[in-house]
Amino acid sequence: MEKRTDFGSKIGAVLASAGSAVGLGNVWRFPTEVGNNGGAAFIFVYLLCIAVIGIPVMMSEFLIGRHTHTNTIHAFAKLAPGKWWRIEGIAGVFVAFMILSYYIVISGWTLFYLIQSVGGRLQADRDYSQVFTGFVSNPWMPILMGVIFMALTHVIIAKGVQSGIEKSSKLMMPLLLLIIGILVVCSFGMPGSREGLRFLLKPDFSKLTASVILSAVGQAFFSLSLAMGCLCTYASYFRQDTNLPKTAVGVSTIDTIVAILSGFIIFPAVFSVENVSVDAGPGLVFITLPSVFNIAFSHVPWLGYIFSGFFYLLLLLAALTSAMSLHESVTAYVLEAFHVSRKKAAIAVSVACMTLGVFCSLSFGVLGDVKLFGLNIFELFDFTASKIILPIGGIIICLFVGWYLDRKLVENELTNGGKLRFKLFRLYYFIIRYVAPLAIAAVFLRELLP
């Protein structure tokens, strides 16, 4: 087995972890949730949930990973030998494997749309609903795009922690933030920018319902890539002098900024076009927005060409940084459990995930009639991972750190053996024992119950 290495710098650790959290959920799902739940009022609750629930749970994953310096499965086994807590580690690696398998499919879509945009085909007067449906139901093009995306992810993971993950994160995360900045500036010049900003910044608290609040809790949890084994795995590469609370706050801040700025990009464009709803749902990115960009920039076509190209490049970068962490979560286990080289472990994971990804992709076409519980293969993977395994995993992490681990061990990890001051430890401990597991349980029950 190859020698284990750590991140070479603190900024590398932060950017890699932020890359894990920043994904399609920020650029795609967050604006969708904002549109579906009333705008600024939802964002206000979301920010509270990030601070009160997201950051404490992230810190918990960090301390498990850094304390053990091993993959997620072995981490729980090391901290609780012979106990059933090991199941949580297994679930974390398994759900990362499952999510990556269908995440490849969506990421392949972003690659296709980037190519279409660069080629000028998204600036034409087309029926984008038919374009999307025709593409995803094609038996080979989405698979080809997925294979290319997986190849990019594989190359980075095969190079290792410092030469692959850290080096790529140092390049991609600043580039991602730069692109967001450019797009936000461009969006402020759109005719509907004022209405879009009002929707995002002026809260109407009369729209707050129990459903909206639970949606905010769920988005905060999933946006930070919690309970997927990714952050725990990345933390296992942290140096001992890493400030875990500070790193969690930094990662959460970057993740939240990306999510909110994505709203600043999308909603001014949406409000610039008549008869386009802010709650367009998941089809917003691939069906609604191409048409919106085309119409909003009809007076300056070359600007629309650049805007759409940068937007889908942003999506691709966000997808890639998250896919890296999902891949590494599984690769780290294969590498350490079976004592093989990193390259062999990465190949095994890439081939296995891509194989399942083929079936997920075909579920929109030739395998569309293959269903279980009324869900096609893609939908079944998504539902099982995001609605069942992830929330249960989040609850178990809270119970493990809050009730099973020795309080002194937890405090020592978060203060680096007393070298750092963490004045909010008592509040953190209360949240991780009571508030976070109850909030996640509420979201879990809401998603399952009719």
The other form holds:
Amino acid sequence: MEKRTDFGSKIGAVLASAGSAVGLGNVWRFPTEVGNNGGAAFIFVYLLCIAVIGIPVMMSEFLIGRHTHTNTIHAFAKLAPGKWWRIEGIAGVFVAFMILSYYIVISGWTLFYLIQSVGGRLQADRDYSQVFTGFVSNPWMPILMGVIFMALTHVIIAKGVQSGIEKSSKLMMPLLLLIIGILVVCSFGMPGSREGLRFLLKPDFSKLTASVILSAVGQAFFSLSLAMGCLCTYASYFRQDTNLPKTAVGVSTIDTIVAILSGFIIFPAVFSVENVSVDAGPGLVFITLPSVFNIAFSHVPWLGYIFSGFFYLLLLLAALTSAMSLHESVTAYVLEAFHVSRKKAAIAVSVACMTLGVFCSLSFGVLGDVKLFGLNIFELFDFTASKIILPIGGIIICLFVGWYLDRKLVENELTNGGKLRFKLFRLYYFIIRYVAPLAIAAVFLRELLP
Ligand code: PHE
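Could you switch over to the form predicted in complex with phenylalanine, since the one displayed so far is the form predicted on its own?
In what comes next, the whole complex appears, and the chain from above leads the way.
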């Protein structure tokens, strides 16, 4: 077995974790949720959720990973030998495996749209709803795209922690932030930018219902990659002098800024075009946006060309850095549990995920009628992972750190053995014991109960 490595630098650790957090959830899911839940008021609650629940739960995952320096399954087993808590480690790795299987499908679509857009194929006045349905229901093309995307992820993971994950994050994350900057500037020039900004910035608190609040908690968890073993695995590569609370705040800040800026990119464009609804749902990015880009930039087509090319590149980079963390969560376990080389472990994970991914992909076409509880394969994976295993996992992590682990151990880990000051420790501990588990339980019950 290879010797365990660390991230070589603190900035590498922050950028890799931020890469995990910044993903399709920020650029695609967040604007959709904002659109569905009434704009600025939702954003306000979302920010509160990140600060009050998201950051403390992230710190908890970090401390489990860094304290044990091993993969998520072994981490729980090490901290609670012979106890049932182990199940959370298993659930975390299992859910990462499941999510990766369908995450590569959407990531493959993103790759296809990037290729189309660079080839100038998104520049025409076409029926984009038909383009989308035609593409996803085709048995071959989406799978081919998924395979290419998986191969990219695989190559990075097989290279290892420092020369794979860390190096590529250091390259891709700044590039991603640069692209966002360019797109925000472009989108301020659009005719609908004022209205878009008003929608994003002027809260209408009458729109705040219980369901809006609960959607915000759910989005915060998904976006910060919590409860999937990813951040726990990454933290197992953190060095002993990494400041965990500060890193959690840094990662969450980057994630939140990217989500909000994605709103600034998408809504001015959407408001520039009449008859397009802001709550178009998941089709927003693949159906609505291509037509919106065309109409909004009809007077300067070359700008539309650049805008859409950069947009899909942004989406692809975001997806890739997140897929890397999902892959690593599983690979780290396989490699440490079965004592095989990293290359072999990564191949096993890539092939297994891709096999499941094929079924997820085909569920948009030939396997569309294969359903369980009224959900096709893709929807079933998404539902089981994000609506059932994730929330339960979140609650278990809070209870584990707040009630099972020794308080001294938790405090020691968050202050690096007393070397750092962490003034808000008592507040953190209170949140982890009471506030966070109750809030997550509320989301969970709301999602499951009719
Ligand atoms: N946080 C990622 C996003 O915003 C999604 C993700 C989930 C990534 C789980 C890794 C693990 O898209």
